[in-house]
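We begin with a single chain expressed as structure tokens, specifically the form predicted alone.
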Amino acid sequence: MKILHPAQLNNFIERLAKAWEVRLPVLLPDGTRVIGSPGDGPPALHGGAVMGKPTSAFFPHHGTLFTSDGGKLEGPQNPDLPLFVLGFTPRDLACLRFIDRFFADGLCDDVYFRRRNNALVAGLSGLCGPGGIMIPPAGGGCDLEFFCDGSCWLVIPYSDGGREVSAGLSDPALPTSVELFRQAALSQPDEQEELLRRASELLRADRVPDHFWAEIGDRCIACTGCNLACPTCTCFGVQDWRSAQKTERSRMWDSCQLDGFMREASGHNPLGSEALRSRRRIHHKLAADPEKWGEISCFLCGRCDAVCPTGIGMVAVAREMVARFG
């Protein structure tokens, strides 16, 4: 365990940037807080989860699969520097663990792991949530963790890479900070976890009627914000971009809330209504994924509920489902 004073943060990041492609929460000129590069704005570690999809560091919105130039195929180049990503909350780390499993299943997704392999992931916890509230420690699941005690950062390495990058920091001389970390690690389970579990049971028992999804679908405006913000959404479409010289095949995030998501070449659409698409979005996370992966694939990061303009994020729908049918 090491200690990092706020005044040392910029120097620490500058040192890392000599050997790593650093990504961390930064504050843009318009006041937006995003996961970006150090040159995009000043570090903004306080405020909890960044609204954008944190897993985009490894699964970007748009990514090249290969190019064809004169019949010669070339895959995307390996990054010049390995990634160092700071800013994953404990819930974000659970999301990352899930999509690591997803992209490794069956035929391993080499495009994803080209960025994911050799990357260092740093968690963010402690008194750095919205308004200074406590984010319980992850206690692992990352290479190192930055825990805020209200004045300093405790830096806790969990891997050889984490120990290497934190080696130059001082040992903590504040036993109260260490004790705060230990006490925070004993936080009680979130009541929302029980809510999702009960909603999952209802779906898997087929106790949620069609008229419920029709009501939810009527409230969906297909803005796709839920999918674009969700760290465990992994659907993408594939496009070929052609010029006189070459063809580029790329992939881009897709959304199950769009009418064309499952439309077949024949014109038939298995998800031809907002009711069916809304049901799929919720059912996928709470029922289908537990069957395949053994766990609910919503880890309560809160992003879909925060961005949905009509109040049908995951927790909101689960709460309504349990209240009406549970």
Second form
Amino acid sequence: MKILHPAQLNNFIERLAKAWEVRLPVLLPDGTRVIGSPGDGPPALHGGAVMGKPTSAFFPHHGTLFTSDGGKLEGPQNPDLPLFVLGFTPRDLACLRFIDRFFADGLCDDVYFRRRNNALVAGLSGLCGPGGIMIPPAGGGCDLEFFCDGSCWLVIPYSDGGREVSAGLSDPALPTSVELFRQAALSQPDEQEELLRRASELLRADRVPDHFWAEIGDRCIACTGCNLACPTCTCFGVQDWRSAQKTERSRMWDSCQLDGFMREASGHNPLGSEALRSRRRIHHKLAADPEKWGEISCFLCGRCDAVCPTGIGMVAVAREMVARFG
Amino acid sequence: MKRTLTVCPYCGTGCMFYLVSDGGKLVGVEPSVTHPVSRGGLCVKGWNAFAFVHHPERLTTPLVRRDGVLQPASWDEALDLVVTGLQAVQEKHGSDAVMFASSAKATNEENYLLMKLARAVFGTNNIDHCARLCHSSTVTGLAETFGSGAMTNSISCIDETDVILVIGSNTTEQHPLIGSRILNAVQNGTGLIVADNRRIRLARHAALHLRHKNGSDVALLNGIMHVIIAEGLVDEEFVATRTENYAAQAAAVAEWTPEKAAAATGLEAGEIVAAARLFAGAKRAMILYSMGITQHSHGVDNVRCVAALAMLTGNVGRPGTGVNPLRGQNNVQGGCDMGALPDLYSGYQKVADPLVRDRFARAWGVPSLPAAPGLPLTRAMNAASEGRLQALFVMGENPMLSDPDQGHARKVLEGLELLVVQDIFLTETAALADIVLPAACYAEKEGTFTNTERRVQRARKAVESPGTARADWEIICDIALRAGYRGMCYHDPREVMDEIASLTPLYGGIAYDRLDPHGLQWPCPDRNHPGTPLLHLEHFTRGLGHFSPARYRLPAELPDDRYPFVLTTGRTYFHWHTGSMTRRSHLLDREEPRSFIEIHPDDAARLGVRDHDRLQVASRRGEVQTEARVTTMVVPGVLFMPFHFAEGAANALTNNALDPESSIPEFKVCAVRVERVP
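Write the structure block of the form predicted together with its partner chain for the protein whose form predicted alone appears above.
Whole complex next, starting from this chain.
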């Protein structure tokens, strides 16, 4: 374990940027926090999970898959420098672990792993949640973790890469461990996790009637924000742009809340109503993914609830579902 | 990676977001979490607002028609041809033989500059923009009744109201972040009345859904006001102290008993009574409206009635109340504010007023300015067909798809001596032009946009424009210089805004250094003024609110034996106007890939039409083929068609019947027949 004083943070980032393409939580001019480049704004490690998918460093909103120029295919360029991404809360790390499995499954997604391989992922925990509340440490699942003890960052490496980048930092004056914080958190019941578990059981037992989904669907304006902010949503659309010189195939984040997502060539859509699509969004995470991957694929990062203009994010819907049918 | 805070280019809600760019290319969008309107959310168009910017069909070089074909040209050649062409037309036919069409997609600074170019350089008041097609009825109607043709309140007032009347606005689709706010308010107990005969999403949440006949709004509103007066629900103190001409209003609605209003609107009398009681019984009630009110041959009368209903119940000048026209384009409010209108300079200052004219002439360094108001855009086509107009300069508009009666529009545009189009894509209108000037899009330039709640916000450049495309303001200034005018040389749009502020009392305190992060709401008369979230607090802008009673008139064209259906037109959620941006945004175009027409299942069954069948739709002006969408969104006898699609263009059918005062076309009602294509 190493220690990083807040006053040393900028120097640390500057040093890192010589060998890494650094991304970290920054404060944008209007007060929005995102995981961005150091030049986007001052570091803003406090405040909890940032707006936007933390996984977008590896799976961007829009990105080239390949270009075809006179029959010659070229894949996307590899990053000039490997990525160093700081800002994953423990829940975000769970999301990253999940999509790593997804993109590695079967035909390994080369475009994703061009960015993901060799990247260093840094977690964020401790007394840096919203309003200074404690985010329990992850204790692993990343290359290194930045734990706020209230005055300094304790930097805990978990991989060789993590040890390498933190090697230049000082050692703490006294032997320190964050494991107690992690154990303490584990011993506390998590109300939201329990909520999701109960909602998942209701869905898998087919105890949520259609009219509930019709009500939720009526409140969905199909903004797609829930999917576009969700770190475990991995669906994408594909487009080809042709010019006289070349064809460029790219992909962009897609959303199961859109009619065209499942529309068949005939025009028929097996998910042809907002009710069915709303059901699908929740059902996929709470019922289908547990079958396929052995776990619920919502890790309660809270982004869909924050981004939804009409209040039908995952936790809000699960809460309503459990209250009415649980 | 770079993040650039800017304003969404689509509707008038004015959401702000960050454009994310990498290596000079846009790669995504992130919402502004702190923005007072979008509050960390966006609609589907906002989330996809980066998607068309680098499209390979962007215009990259000027084009000049040679031997009938548009061919690449240098900026020098193209701009010299523009100037000599416009001057030649004016020498031959007079100053008013040219017209400038400005754009609600362009910035405030660009609208101001095109207005200045028309008036100071080319000596004509023939300048207008697409507000003529959307809210000109509001500008006229609210100016007369309140003294100011803009939203009286702020969007946040939706959170504070007890009852909302939404009339003629499909808010969740056309202003989604306002619509979602209404949905949230309803979840929290606010009463909702929806008056619209399409079963829009808001209707599913409404306490009352009034599916009145297309074009019967005056009858409906007069009926509601009749009940309010008859049942003693008038806010008498407000009427007595804040308004004038109430007696005339009361007399005008006296005959509009619920039964008479029911007969005219097709509603039950009880529905009208219930709406009146719900609205007038609320402590705070607000009205939101849009094209369903304005796009009629009696659009100004509709607006007068809306204003009267608010005054009658004392719902003006307080939080959670007001008359709130939702402006369509991201800068249609600004286009009007900047005087891209034939009778007004910036800040709604009349060209007919010699003192105002003199002030602008002195500021602009010209001996005089034209006094007679110019042509409204919707009258330009007729003026051109009569030979009074010979040259048209179009900046960022696509009248070939957006104007009514497309066949007529095409004939007129093809017959002009000179058509210049400045745009980002080769639109259907640009394809007819003699000269095409490639412009930067919203993500490639600096400026300001004014949203529907009068909030002036900064738009910022995130990436370079393609090829040699230039910002509209730069092109306009270059044209002015080539025409020999030296009063339009600016380093950047900031300097233009300083000039606007110096000449426009409403914008007197607007300056770039005051607009971060989320703008200021006008009126903002001086640099110390904090902006104005609510209008008409102590008194109306015009002093007393003026009741201006309206007589019920039928739409200009009604169904008959030959054309038995009412066709009403509008937009879909996924496309924007003539589709030049959204039809080049993959996900948006995938959602609505082709023209369609909504038809009620009863009508479809009678005509032997199934979902997705090809239909031939004909009006007195033209005919198109489109795809059937069999749905209870519409009532029997009424068809709805969006106007985004060049193939299956709704405006081949619509009627250029104009409101006599605002010159807005009656996009919402015309008569058509429909049959299945064998």
